[in-house]
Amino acid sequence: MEKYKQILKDNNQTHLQKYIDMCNEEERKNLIKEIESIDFDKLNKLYKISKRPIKIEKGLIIEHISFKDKYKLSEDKYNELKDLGEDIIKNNHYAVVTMAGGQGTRLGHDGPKGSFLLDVKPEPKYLFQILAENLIRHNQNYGITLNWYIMTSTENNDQTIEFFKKHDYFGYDPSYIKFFVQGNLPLLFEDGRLIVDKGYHIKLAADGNGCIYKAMKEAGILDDMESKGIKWIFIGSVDNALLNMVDPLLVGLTIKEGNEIGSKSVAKANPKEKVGVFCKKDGRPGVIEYSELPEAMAEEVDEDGELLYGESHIMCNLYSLSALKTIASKNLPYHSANKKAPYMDENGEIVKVTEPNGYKYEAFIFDGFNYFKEISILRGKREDDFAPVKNAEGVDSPETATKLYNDFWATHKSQNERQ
């Protein structure tokens, strides 16, 4: 009992004693192990990150990084890449991740975000089966079964495994696919107090997509593509109704220019569009994110008259497994990020919040560029690869996403025309 007390007194979170008191016996033994579990010196450094302005670092260098544009290729290299790519995935060397450690509650649904119904033609669509269709495809048109590997959280895993298993896998054959879980870190009040949620429990949230590169080394994941020949990883998010998950082009790209890992761009919209976008930091590859990029250099164009900084990352990645491997083995910088968070009072009650009341802390999957001194970018079409969805309404939302899926399969009849 001392232990615990101690720990609330020398990290500033002694509000907690009150939920304490307030437990049954079983809830209090639950909340003491979960206080004693957390790594506080890590936190406290994270929460003073929390308090510092948005902007570049002091002395970086920013500056453009080139791409390929898969619609300028001329025959013969699009041929070349093309050949390239299908040979590593026609020998089952190559295998898919899908980010799906996320909630839909921005869109106003409750469960895994990849359970969300897609209102698109000729029927609607899960994100999930959306996916599972798209790698049947190409399993069908290559004769091979790809590996695929789905990140989960805490939050949502079994859920998203209940999911999979009452629509029958959406077709695909359950032997090769494989869920692992991503970490969590303790959110924050904004004056650094830890929150409680309900059941008193420490309100925990997925520590970001930065994490999954140790989270697939920690669960046996990377060991498993090496024991099954695997030598090229494609990541991408849940949430894009047009990920394409294996251009054969994009591979080929990567291995031609000798890099090991590659990504796929779109152009971006205007100026300021929020997304983060593709650059050099210091000479190494790495993404800036829109609010960073100071305003002349996001309207700074080339001689063809293209922003500079114009090539968004859409989750779209490629590594060898070499590079997960040296990515797996460094700690990622954390980024904090102002968020709404319901929390449990000192009476016990819930409390919904409308606007951002605390911290999260998050890892970010493109600062794992950083280790290598180039990366293959593959500029591609946003009517092509881009439909995320993000938002209820408006932009990036699923009324966004159902039109360019829609338009998307009117116009491609099949997966070759596709490719």
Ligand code: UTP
The other form holds:
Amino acid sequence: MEKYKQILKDNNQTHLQKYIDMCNEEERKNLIKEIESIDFDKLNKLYKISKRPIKIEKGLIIEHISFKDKYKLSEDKYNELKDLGEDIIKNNHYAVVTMAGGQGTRLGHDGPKGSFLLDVKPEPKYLFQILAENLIRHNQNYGITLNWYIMTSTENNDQTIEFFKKHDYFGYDPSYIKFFVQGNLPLLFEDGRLIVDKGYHIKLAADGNGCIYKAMKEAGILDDMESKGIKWIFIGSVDNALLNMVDPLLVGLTIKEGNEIGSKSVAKANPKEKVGVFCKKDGRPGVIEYSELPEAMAEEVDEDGELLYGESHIMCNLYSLSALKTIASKNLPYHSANKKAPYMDENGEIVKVTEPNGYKYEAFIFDGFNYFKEISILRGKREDDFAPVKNAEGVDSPETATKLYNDFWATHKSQNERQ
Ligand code: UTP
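Structure of the form predicted in complex with the named molecule, given the form predicted on its own:
Shown next: the complete complex, the earlier chain at its head.
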């Protein structure tokens, strides 16, 4: 029996034979190659986690985690931390990474999420442009050019690079920009069958922002950073119009507290807001998803009436280079999500779907925190730091992000001063 036939049989994927018989010679060769390259041991294990209910693992101890409020620091402390951080930045020991490999399914924009045009004042700007401008402001302020690494996916890499070229890198010196591609994993129908996509390809999706650590290692980014003398690395998302990627306070605080990792937070708007919050899990720093946090804990408050689990993780993370190396050497857990997955049926027709029909597997960036004893958390202000573009409309949409962006820049000149 041909090798691929045995693979299909052993892994309950014999439905794929119909597609192999249907397509032309070239598509057939590709499809067989794709099937033979799948790690079925890994995939079969992932499928087993798909149906597990979303809740805290039994016996896991969840506790409150402490943080520092940027606006409650004394003047002396503030200046001390700022100087510490600025020293790292000015001396070119700092770099920035943007995670731009997501599919942006909720936003539904055709193209990489960073190419979404936000209708801000005085003129509309692309999300990538907003990020580039943030870095350029800091570069001018410190008289440096920061190295900027951008993670894409196999799905959007070519389009992303083209987009930057077409817009002349938004004024950023391209010799300081490096793109690298994250990995992907097959999606599965709810019954565990592989999905075939247009062009007779196995349907794949990016393997989650938690795979950034391994992707950086495998693409030689960590070595590149080392060779450039970079010691502290900020990793942020592509879809926050108020993301400040260079905050000396966060760097200073993390160094001062003797930690290897740090993160910015904003206070959760209300107990029901759909954001993950920082906590300790079995004594180690972590983030608990809103869907996992029991209602009673979500509403728990301290003596000042502040939510005990109220520090939102806003994808503003800082790492020492050695911390990134540590995490890159580990295997982060995967999480499954029930997603809408359009597919090609056995007549070769593309079927659009309106309800989730498949499972996608992703690692989460914050699971990397678990390898450290402590994390430094710096609470900023929502109106200064967080304008997410997630949904096409309603909460965290282009409309809300545009308003936040316009309000901020109407009254501020910089994101690095306490107003
Ligand atoms: P989200 O988790 O909000 O996902 O990503 P998303 O892909 O943008 O949107 P949905 O869930 O499909 O609607 C948060 C950040 O992580 C990046 C995204 O690009 C965004 O900057 N990300 C996410 C990756 O870089 N790779 C991934 O595999 C997933």
